[in-house]
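As structure tokens, one chain now follows by itself in the form predicted alone.
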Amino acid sequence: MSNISYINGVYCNHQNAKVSINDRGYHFGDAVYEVIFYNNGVFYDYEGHITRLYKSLKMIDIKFHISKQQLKIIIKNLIRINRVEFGSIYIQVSRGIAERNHSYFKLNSKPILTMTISKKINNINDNIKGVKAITIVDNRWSRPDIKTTQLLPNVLAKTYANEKNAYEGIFIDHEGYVTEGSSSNIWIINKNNEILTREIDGKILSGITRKTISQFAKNNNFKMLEKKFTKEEMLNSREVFLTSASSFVTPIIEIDNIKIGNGIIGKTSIELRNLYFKNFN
């Protein structure tokens, strides 16, 4: 973690960065967030992330009066102050401070904006490695399309996956269809060499990296379909990979102890990962 964070107009040492015990983000998860990757002067998918942040705020009725232009100035300042070359910025906006009450009806609170920086080691050029995953029954609330901090089911799923020596937990809905990962969107390449990812149907988060990869696939003449697929289809596919702002394009080579593509990373996953990095470098 880097040294300087931002809380509601103040840049401060991370160890001194504090929010009120009555912040509604702390009480209820009444907050939204975004994570944006940064690499030597370039923000990956910046406009997409910021647009989704404001959309999420609107969807849960948080009146946020900082403009996109003002927000970008703060973000750039935080990057500069922390001397970040490679890493990510976490942005969170809560409804604000108020006495604990479930309802925010007629609540006159001021949203709280916080930001932290994570410096990382540049591993973009490392040899790509496949990961393992497990499947989990999707028990989340019915609005995973809003990027809120209300993530307990995701936290439990990710932790359970890690306990099983897996990188990701993949949610399966009550009809047997794949929704998404605990912190990622899930893709398959089927036997017809078609790239599939679930459509934006309210059951998944509209991933920004997902949108970019989808466009790259179409622009480079891949057969790209946005449609539901079952757990069985996933397990029998040629390739599986996940996408997210922090994992980019990551191949999945084993799910529930079943090897995907004989446990070998497929070339489509590698091509899409390379296209993603090429676009921003």
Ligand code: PDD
Given for the second form:
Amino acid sequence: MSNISYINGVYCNHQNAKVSINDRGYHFGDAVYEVIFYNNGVFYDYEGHITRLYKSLKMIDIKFHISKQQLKIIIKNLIRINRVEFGSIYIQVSRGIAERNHSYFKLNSKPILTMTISKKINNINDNIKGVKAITIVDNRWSRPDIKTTQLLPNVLAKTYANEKNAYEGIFIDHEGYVTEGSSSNIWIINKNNEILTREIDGKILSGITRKTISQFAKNNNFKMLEKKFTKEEMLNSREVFLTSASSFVTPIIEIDNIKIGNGIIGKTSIELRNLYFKNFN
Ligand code: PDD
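Moving on from the form predicted alone, please list the structure of the form predicted in complex with this ligand.
Below, the chain from earlier opens the complete complex, with every other chain and molecule after it.
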């Protein structure tokens, strides 16, 4: 079965799914996006992701006229047509098509909605492996709280991490505090058994998985604080893990060649990962 994508009202084969050379997303990264995970009839954190999509659109002033209900119909159609059992859906809305000009003042362009599906092998019940990470200076613009497609520093950070045989690049701000991963939020469990993740202070994306996991942590009587921590605190912590829509809860066992908690996956990370899956299955 071929891979069917969606572009502005049309369902088409992947190879025919083309956007205009004048799409502002292509020119300027003038677009926002979401990634939603799907497993056998269940979307993970659907409401959270869709609500954030509309919030991002509002934050960069894109006037999008497709309703949440219409969006859901398209998403469900794509899942059905592509016969997806396990995988993710990528949703992007750009400001639209216009001759290249930085300003969108009085532009009246029509937003372009595109969606693609990525089918995956269900590996939820496999033995989870911990991953390695490296740290890198956070050199992003001052609005990483908006989920735009303008991701060049993230792209470079992830590639640099992969070159160093690591899974994730963790951004460190100019004061030595951890902000987030190139495509994830970062958490630690410190020596006092407190679970820490940076507060929503405009310097990180307000992760949807992050929100769900903090709720689980609170409901399950873990000591949970939304508070920033330094790179040193992270390197000296009992456990480190990352969260995202595509990596769920993934333990990090080594950062900058330093082993975290003796390089063994921590039990709290596993407990939270299991709670996450249990919630949706
Ligand atoms: N990225 N921080 C950044 C910079 C991210 O790109 C992501 C997600 C997250 C986690 O957010 P959420 O839990 O809502 O997925 C945090 C997605 C998965 C991506 O770009 O593919």
